[in-house]
Structure formats: C-alpha cells, structure tokens
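First, one chain by itself in structure tokens, the form predicted alone.
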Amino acid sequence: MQLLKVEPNGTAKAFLLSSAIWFVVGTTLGGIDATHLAAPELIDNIPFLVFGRLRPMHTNTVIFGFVGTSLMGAGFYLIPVMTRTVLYSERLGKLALWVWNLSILSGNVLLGLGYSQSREYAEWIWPVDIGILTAFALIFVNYLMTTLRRQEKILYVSVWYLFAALVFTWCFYFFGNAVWNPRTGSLAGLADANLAWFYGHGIIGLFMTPLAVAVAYYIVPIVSRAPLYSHSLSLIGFWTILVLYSHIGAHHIIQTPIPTWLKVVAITGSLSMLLPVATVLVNLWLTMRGRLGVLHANIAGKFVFAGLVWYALVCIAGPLQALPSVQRVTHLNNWVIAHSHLGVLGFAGFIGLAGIWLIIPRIIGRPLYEKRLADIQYWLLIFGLTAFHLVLSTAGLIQGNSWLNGEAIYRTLPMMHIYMVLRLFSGLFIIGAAYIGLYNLLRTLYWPGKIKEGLP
C-alpha cells in the first residue's frame, strides 16, 4: 500500500515534512486571527473565519501539528540511531502519521464548523481525541519495540525524555479531555477548571518540553563535536521535571476559590521548576562551552541554541508569574499571550526546526537545497518573535496596570489598537519564515538542484 510504503527512515521524513506543512497552516491561521484584532471588520460575517473558531484552530495546529509532529518525527530518527538498531516498523510509523494528521485535520475542520469542547488546548471533540490517543499509542509501541531490540545497552537521556513525553501525554490528554464523558468532554464547575489547567499546562511541560529537551540533548553534542558534559545531570533534570511539573497548572486559577493548599502547592511547584530547567541548561551550555563558533556555523546548531535561550527566558518568567503579587498585573491579558508564544514557538518550535534541518539531510544523504534560505528563516523568526513578544508584553502591562487602577475596559481597549497592528506586522515575519522553510524543505526532498555544500 503506497500510503504505508516501507523505506529507510521514511516515517521520520514523513513526520518532518508534515510538520513543515502544519507550520504554514498554523501561522496562516494565526495571521488571520491577528487581522481580526487589528481590523475587526475586515473579515466579517464568515462563520468559519470568526475569531472564536480560528483561535483554537491556530493554537492546536501549532502545538500538535507543527511542534508535536516535528519533535516526535525526530524521535523516529533518534531512537534507532541511539539504540543502534532499525525502526521496528516503518509501516506502523506511517499508519501512526496518517491517524495523527487526519485527527488534526478533522479537528480543525470541526472547529471551523463550530464543534468544540470550549476548553483551552482541549477544544477538539471526542472522536478527534480518540484519534490523537490512538496515534500516541501507535508511536509509543513503535518506539518501545525498537528500543527492546537495541544493540546499545545504555539508554541515552534523549530516549528517556521521548518515552516520558508519550506516556505522560497520553495519560493527561485522556484525563484532561474527560474522554469518559463524550458529550461534553468536561466536568462541572471549579473541578473542571482545575482539571483543564492540569491538562493545559501539561501540554507545555510534559508534551512539548520533554520532546524538545530530548532533541536538544542529541543535537548539541553532535553539532558541537563534544561529549555531553554530565549524564548524571541529565537524569537529575529528567526526574525533577517529572516530579515537579504535573501539579503546577493550578497557578492559572489562584484568583479563584480553589483550596489554599492547592494554591500553595501550585506556586511552590512553579518556583521549584527553576531546578530542572537550570539543570538542563547548565548541562547543555557546559557541553557547548568553547564551541559556540562551531555550533553557530551549523544551521541546526543556530536553531537549537536560540531555542535554549528562549527556554531560559520563558522559564524565568513562568515561575515568577505564578506569584500572586505578579499575577495581579500579568494575568488574563496580552502578557500571557506573549509568554505562551515564547514557550511554544521560541523554545519548542525552534528546536523542532533544528531537528528538521539536522535530520533531513542525513536521511536523504545530501545537503539542504539552500542553506541561505534556512538562515533567512532563522532571522525572520528571531526578529518576528522578538518583536511579537515585546509588543504583547508591553500591551499586557498596560492592560494589567489599567485594570489594577480601576480603569474601565472601554477606556483600555482603544489603547490596544496600535499594539494589535504591530502584533500583526511582527506576525508576518513568522508567517514568511514558515513558507520559506516549507519551500526549502520541498526543494531539498524533491527538486534539489545543484549540490553546493556538504551535509550539516
């Protein structure tokens, strides 16, 4: 069957190509969304293009379609390499990809038609949830069977992170989407709010973060041409993030009447997250110490280094935002939107792109079609995301202080218009980067032209 064609590293290649396509789709949806905020009447009275439907289409496409697909696709290359064996089943991998892609596509179409669970990052309805869980299970089986057949006795830390991401994500996706309740996909009252943010924060910290760290732990030593600084530090970071992260989601609802003990646990856990983050960053930065020139000479190295810088920034701001005194100004406004984009696109997205640009040339045995296009994509993303973050952070601080001082919303909204225009402008750079990346990838895979340089 052509859809399940068996070829060496075919699953990894198909996942990474799918990710680049979803990046284009997700950023385009985000651009239309930003247009609604800058010029609300420009696209009016088209049901499937209204903000309330487009916004969850954008977030889910970027999180699952772009970031998740690229990082799990990288796993299909990394696990066989790190275990010194071949992938258990390319056919099973292709099946998982089709289930995954069709679930994302159908979820977005249904959101456009108005079918939603109306919960953050959990808007897809029950049949889509079943498809996503099935894809996770198929990927896990393939990873596991490959690892059980390994010739390498010692499991490198990237393998640990890849497995942890799949196991934890399957569990909290099931519970966070209340899959046992197909009619609504939710509970009732405050219990549902707590469950929703257990899931919502888990998507960031137990899905994207372990996958991205796994890829970073592979790329940094390879590109730096230096051994990992400390295997022990890598395992400390692994276990501390699993122990600390699962219960911090409640810091999103500390302004609500949840029990005080839960607020304390969430805030304490959030501040404690500085430990696993610092462990990962110190370990990787000591690995690349004295090798930054070599790292930045490689396009994948540049992307992963930028991703780690974004990771440091987002994980310094995140724990501080859990403090009630800080949250009074930063919560429920554009500051949060800036912060989430820094984590999803800046940290996980950049590392996902690093995986694409490192792995694809190694799979097909020839270099990128045009390294300069990858460099252009890099700088467009750096500029676009930096501007996006500064604009929305400023807007959020204005909103937060205005509301804290008792200003009426109708007086705050006009002040936001210029920031929404600047948001749209900065977003155009990100959209352009997605299209350039897809073009470069397609040319690399199918129309390579003249080979100009060696493999990265």
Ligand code: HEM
Given for the second form:
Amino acid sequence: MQLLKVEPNGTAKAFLLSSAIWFVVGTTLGGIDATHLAAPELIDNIPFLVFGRLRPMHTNTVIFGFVGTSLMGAGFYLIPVMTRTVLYSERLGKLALWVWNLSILSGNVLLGLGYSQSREYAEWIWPVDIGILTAFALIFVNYLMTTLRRQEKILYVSVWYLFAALVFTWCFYFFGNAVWNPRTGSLAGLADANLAWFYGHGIIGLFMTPLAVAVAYYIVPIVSRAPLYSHSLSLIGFWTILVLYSHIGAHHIIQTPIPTWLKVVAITGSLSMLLPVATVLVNLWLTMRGRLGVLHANIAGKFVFAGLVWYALVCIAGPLQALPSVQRVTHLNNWVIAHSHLGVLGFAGFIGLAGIWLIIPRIIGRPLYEKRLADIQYWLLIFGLTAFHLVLSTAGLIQGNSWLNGEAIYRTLPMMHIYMVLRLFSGLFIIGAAYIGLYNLLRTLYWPGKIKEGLP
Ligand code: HEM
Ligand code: HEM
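Could you switch over to the form predicted in complex with protoporphyrin IX containing FE, since the one displayed so far is the form predicted alone?
Below is the entire complex, every chain and molecule, led by the chain shown above.
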C-alpha cells in the first residue's frame, strides 16, 4: 500500500495523495457547515454534527490536512530536486506522514466528541499538538539532512521559504497552543487573545504563505521555461515577509482594548505587507511575461497562475481590512469569511493543487489519467470560489452596514438566508472539484488504464 511502501519519492507521493483525501474530507465538512447555516434545523441535535464542532473540524482539515499536506509534500520533492540530492530518509518521511495524518484524524475525531481548546485554528487539544509538533520536527530533520548533503551549492529561494515555514511554524504552534499549559491550552484574558492571534495569523502568514510562495517560485520558471527574473528581488521578498508578517496578528483584534501601540504596529505592518507581496508578484510576473500561453498549456501552470491572481486580490483587500475605519463595516461578518476562502483556497490551495498536478506525473513517470478532468476541476474551482466570494462579500457588506446603522443583529439574520443558500450552492462546485481531483489522482496512481492524454 502506498502509504506504507518505502520507495524513491514515496514520501512526496503519499503526502500529495493524503492532501487530495483531506481536500475531499475538508470540503465535505464545509458543505455540512454551510447546510447548517442555510437550514439550521435540518441536522440539529446530533452532537458530533453541531456547527460549533464541525466548523473547527472543517477549518483544521482544510488548513493542515489539505493545504499544509500538499505544500509540505511538494517540499519533499522540491528539496531533493533543488539540492540535486536524494531525500535523506524515505522511512523518516513516511513516519512523519503517519504522525501528521493520525494527528489530524485524531484531532478531528476528538473535536467531534467535544474536546476542544476553543481557540481559532488552535482547537485541537494537547496530545494532538504534540503529534503535530513532532511531525513538523521530523519533516524539518529530513529537509535539513538532505540539504546538508547537497550537491548543489546555491540554495534557490524556494528552499529558504520551505525552511522558514517549518522553523517559524514550529515555534508559534508551540507558543500559540500554550503547550506548557495542557489543561486549557491557553493563557487568560486579553493576553490570550493576543497570543491566539499571534498564532492564528502565523498559520496564515508564516505557515501557508511561505510554503505556497516556495512552490510558486519553483513551478513558474519550470513551466514557463524561463529563468527567474531576479534572485535579489526574491530574497528581498523573503526577508521582508519574515520581518513584517511575524508581528501583525493584532489586526484581527483591533476592536478590543489592546494597547494602542500594538494596534499601530499591526496596522502599519499590514500596510507594509504590500512590499513583500509585490516583490513576489512582480518577480513571478516578469518571469512569465510573454510566456502565458506556455504556462496555461500546463495544468499546474494554470493553477499556479490563478493562485497568484487570488494572492494579489487577497493581499489588496487584507491591508485595507486592517484599517479601523474599514473594519467598522467588515469585522466579524461574512466579509472576512469571503477573504479567508480566497486566501486559503484561492491562493494557498490552488498552489497546493498545482504542486500535486506537476509533481505526481514526474514522480511516477506517467501522465495524468485524464488531463481533461484536471481542467474540469480547475474550472469548477474558479467558478465555485468566485461565486462563493461574491456572495459572502455582499452578505458581509449588508451585515456590516446594518450593524453600523444600529440595526439589531437578530433582525439582519433573515436577510442572510438567501446568501447562505447561495453559498451552499457555490460550495457544491468546490466540493465536486475535490472529489473529481481525488478520482483523477487515484486513477493516475493505481488504475491508469489506457492513458488518454500526453504529459501535462
Ligand atoms: C497582505 C496580506 C494580508 C493582510 C494585511 C491581511 C489582513 C487581514 C485582516 C486585517 C484580517 C481580519 C479581518 C477582521 O477580522 O476584521 C484577516 C483575516 C483573515 N485572513 Fe488575511 N490578510 C492578508 C492576506 C491573507 C492571506 C494570503 C491569507 C491566506 C493564506 C489570509 C487569510 C485570512 C484568514 C483565514 C482570515 C480570517 C481569520 C479569522 O478567522 O478571523 N489573509 N486578514
Ligand atoms: C479547500 C477549500 C476550503 C478552504 C481552504 C476553506 C477554509 C475555511 C476557513 C479558513 C474558514 C474560517 C473562516 C474565518 O473564520 O474567517 C472556513 C469557514 C467556513 N467554511 Fe470553508 N473552506 C473551504 C471550502 C468550503 C466549502 C466548499 C464550504 C461550503 C460548501 C465551506 C463552508 C464554510 C463555512 C460554512 C464556514 C464557517 C463560516 C462561519 O463561521 O460563518 N468551506 N473555511
């Protein structure tokens, strides 16, 4: 069985397959969540299906299971290729995979049974945290030992990003989950709100973002068959994102009585984020300029391109959302849910999918079972996510403006119903895309039959 076999590139393959499975599980959970919000009485009173339990199961599955697994799995392929060395240990890789997958699974089962730390994206209780931290450490050791034994002296920027993501994530996962305090997994009061968002923001900016940028920096030059426009620019982007992203988590709690200086740091840092984001986008744009046709002829190229467009959009909205005047309308409503799906699925998830579709055929030396299915997945996701985003942004603006005008929250709820139904409907396209992707991947790996298309 794939998940147990020790073979060249087996770890990367098993991580990418696991990600496709988590994609199906995570989006299905999201679909049940959305059903709850569209028809609250339909599946009430089944304890493990209540919204409060299912929501963190959805978010943790898609963030760690789908996005994290695909991007770190891509790392298991990229690090050996970029260092021109075989992976230090496939066995260690498989061990990491098992610890990682079992932690995600047990975290979710425990959430379903009602065991939660009740802090966003840090809901898993401490035994699961230990598993996740162990998996990060095992992956780090494997990447590091491979890199130390490298044939290639120059380290391409993707390698820097992969290491930064693991080191930073390990540290803020440890502190953010208050692992030394297993009883609650938290501090108390406002200090905990700060810690929780230092952590929550780290998951976005120092776990998913650098991993996705690492994979994009690899795929764009390879697929568009053009050298990277500027290595210096890539390093400017690398250092500025580390300096800026690490301390702006307080922009999630600007409406709370945290110290003013912290709000100022968070807001100015958020606006400055345009710098590292622009360096990545300009650098990759100038690399692929004039080669968009070549890029789009490849399914991974298409996914990565769309991922970068969503990245641009989400990072234009992000700094604006950090402004108190804008937050008065957008905070705590569906506007933020729209932003999160655009970032996590549109940017990081699309680039994770690009990694899957680029790397799998290269590892197994065979084309995809059916490139058309991957194309269908792409279009379902483009349509589903665009609709999802427009529906929720509109809903958020209606909520925000009603509240600003003094309307009671309960009176705005009936207005939301149609948007919740439309969100469920647009989410079905995303769920369908996840199932089609898993089918295509399983057929590619295990039952290719007669190959229908050439190498993507
Ligand atoms: C320049 C970049 C970005 C900035 C300045 C930014 C800013 C913000 C702000 C201010 C919020 C809080 C909104 C509120 O609660 O009122 C937020 C929420 C969020 N952002 Fe971003 N964002 C950026 C990019 C991204 C990216 C790239 C992703 C995904 C990879 C992302 C994912 C999220 C998520 C998941 C939330 C929701 C957090 C929650 O559960 O409340 N953001 N962002
Ligand atoms: C891989 C795809 C997906 C990703 C990466 C993703 C990610 C997320 C994230 C990060 C949040 C937390 C948002 C926040 O607090 O700001 C969230 C919440 C949610 N997602 Fe998803 N999601 C995905 C697919 C879906 C799908 C397909 C549906 C529906 C059919 C869905 C429905 C929901 C619902 C209902 C919530 C809770 C919203 C609320 O609390 O009001 N998600 N998702």
